[in-house]
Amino acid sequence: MAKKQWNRREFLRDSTAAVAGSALAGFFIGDARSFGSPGKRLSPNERPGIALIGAGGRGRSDANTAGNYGDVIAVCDVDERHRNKAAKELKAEHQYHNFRSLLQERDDVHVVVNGTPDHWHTLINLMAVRTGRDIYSEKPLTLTIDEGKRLVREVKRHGTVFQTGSQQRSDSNFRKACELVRNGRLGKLKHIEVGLPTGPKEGPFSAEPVPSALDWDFYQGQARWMPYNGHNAHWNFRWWYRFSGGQMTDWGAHHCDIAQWGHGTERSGPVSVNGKEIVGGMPGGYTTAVEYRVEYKYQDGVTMTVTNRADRGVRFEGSDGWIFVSRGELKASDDSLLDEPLSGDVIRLYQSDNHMKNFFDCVRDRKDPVADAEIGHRSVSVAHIGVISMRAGRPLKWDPEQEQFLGEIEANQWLSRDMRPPYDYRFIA
């Protein structure tokens, strides 16, 4: 199937739009606690209070793990079914419909676990930062690049301990692969191949009654309103551009993170991008790309391809061979590339063997965790500019330092989007 051509009106309508005001609105400060301030340490017997915001399956899983290091005090979700299930499973005493009430009222919450859909991450994370909480937030970290820039600034300003849920950074196989590449085991790095899942192609869908337990307007938040159809909430939000970026941002946030970690560009990014949607979504159904191919180039000449393929993972290709890593698999063109120990002046990467434990250790010692806010932002930025190029239908030049497209007035508008009132930055003011 030929790719769908997106004109400017369709693009702005369904995804990004003209930049909403560049200045951050004033935010609620309230009774911001000093618990999460830099230099404040927990005593050995103190367990931080935890609030789960976004109590679907992934959020509950994160909170269950977090419960090994603190006490889950409250759960929050706009779906009463999720709230009730999470409160029972996590033995949380308090339930909230609105995260603002939770963050304003509870001075016993020190850590927020954010398991909401992508389009809600930033507003919740920003308010949690402003009210003095440390944060474990699911990936992909943001819906737009502008959101990520704002979040990174605020996390640094407030000294927040922030862990992005890119748990592959706490897997020894991924760390080993990246360490080997960073230490020249492959000779000169030439190309990175990133394999992601194929997206679903389903629809068209008809409108259905909204379940009585779900606040559908609140769930949609900043996104352009659409009728509920039973396929556009909870797990399936991923396949709608108004809420997410499809597999490019969902799995792409994981594997692009590893690609840049091995390349040494985890706080930077590529200088050009050329995305192609090979098979698009179904009219009246899911809107994100089903099959796709995105080509990137970095300042040092290294190229990277992100595409849907069966062997999902990251393959680093150099002058002396290749290394492939995925969940549960690490292999190379020659076993000696993996087996021979590194010697000399070795680059050692951040070692974390338990992603949640790493976060809570950092809550106590006020150090940066293995997947801090800037890393989470830069990882998904690679995916975001790929989606923009793919939907715009043309190659684009990218400035990773300024985080904008070069000579592209229109494309730079797509780095942000209009936020549906009242769910804009004023919502947390």
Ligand SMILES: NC(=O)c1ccc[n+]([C@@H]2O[C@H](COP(=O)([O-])OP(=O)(O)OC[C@H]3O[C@@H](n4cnc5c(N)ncnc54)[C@H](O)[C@@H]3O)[C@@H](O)[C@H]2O)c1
Second form
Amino acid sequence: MAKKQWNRREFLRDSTAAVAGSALAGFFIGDARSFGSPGKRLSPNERPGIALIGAGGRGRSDANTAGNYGDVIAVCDVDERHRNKAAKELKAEHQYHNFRSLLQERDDVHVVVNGTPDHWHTLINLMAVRTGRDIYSEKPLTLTIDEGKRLVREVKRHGTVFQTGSQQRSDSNFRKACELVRNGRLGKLKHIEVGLPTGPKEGPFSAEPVPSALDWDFYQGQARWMPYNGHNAHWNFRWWYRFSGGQMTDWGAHHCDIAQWGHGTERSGPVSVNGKEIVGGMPGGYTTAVEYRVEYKYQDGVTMTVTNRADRGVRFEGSDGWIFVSRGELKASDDSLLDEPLSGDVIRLYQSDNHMKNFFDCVRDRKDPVADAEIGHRSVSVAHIGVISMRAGRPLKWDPEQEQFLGEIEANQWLSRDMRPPYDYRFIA
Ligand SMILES: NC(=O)c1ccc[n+]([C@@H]2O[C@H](COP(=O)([O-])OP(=O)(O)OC[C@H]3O[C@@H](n4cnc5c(N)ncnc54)[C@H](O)[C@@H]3O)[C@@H](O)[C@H]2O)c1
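Would you mind giving the form predicted together with the named molecule, to go alongside the form predicted on its own above?
Once more the chain from above appears, this time first in line as the rest of the complex follows.
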């Protein structure tokens, strides 16, 4: 079969060709304005003020939970319907259309819950960091690897308490599986099998009138502009490469996170990747991969396959057996692998039994939560390099220290994307 050629135009379809690389220059060096908690520590009986930015399904659910630990004061969304619904449900007094106004005006907001689509996460997170807020941001943390590197740098520099919404880290089954693997319960770890859902294959779609409540230009943000079609906003943004990475990043961010936690590479990454799109998107419809298989290798020889398959979850395979973990399921080649407690001088992983509570505990104690910004960035990086290899149609070598492809000029261009003005880094400068 002929090898798929590198197709720069294909990538450009999902970003904007109009902006020169200069738009990606060092705007991250912003002024640190401390309105919130880093400048002013909360006393134990003070409740942090919370703003929800991105009030769709997940954002509302996160903010509801966050309301157990603070007061939801403000809600921001570019869709008036979502904003009104969330403000009512969360009893939030203030509503905003533009997150910049919210972050500039509200000194009573200490914490931002970011429930926007993936392509908006980084600009909002960066501005929240610079204005001194702590952040609970949904996964997949970024749209590109370059975004993640900028975010991690700024979070460290500002001392932000940052929790990625990878809540599997606060589930005892996942922690137990990873702790057992890390302590050699499987003998030598050899292979990790990650199962994700199959993506939808739908389309073509025709342009439709934009609902009057939705600011479609603002919604699209950095992504290259496309007509609204009723299938490219809200839940379905996931299936367009311009906004997200399909199942590879949507579920991949969760399960690759667990794979790297168990492997002990949560702040690093693989050294090679070979992605294959088995069934691709639909012309004129969803663009992300439907069926796919991505193979990775790590420095220590451990291999990992990420593919769409029926048994979704993470299966660690070692010389002495296997352990499979998924939501609500933990099983092994032999029950004794799970039943025998670890004893003595063992590696204990960060214990959090409630993802949101862990975040708010850390806001008070100024500690790192269980899924800090670097972990969120590194987990989705695994998915991003898989998508890049898949779309390039060839295997690539990855340097997890420099966070670059080796010997690749073209592939390295896709570590960032041109951003459609005005929604580039200047938007939050
Ligand atoms: N942790 C989990 O298990 C989990 C589950 C579901 C979704 N998520 C993540 O949560 C995020 C949101 O997903 P969803 O399913 O709730 O999507 P959604 O479409 O229901 O909600 C996104 C909301 O963000 C709004 N929005 C878009 N651009 C905005 C901007 N610039 N400013 C303010 N609001 C803006 C949209 O209008 C919409 O209301 C995604 O990143 C998704 O991957 C995580």
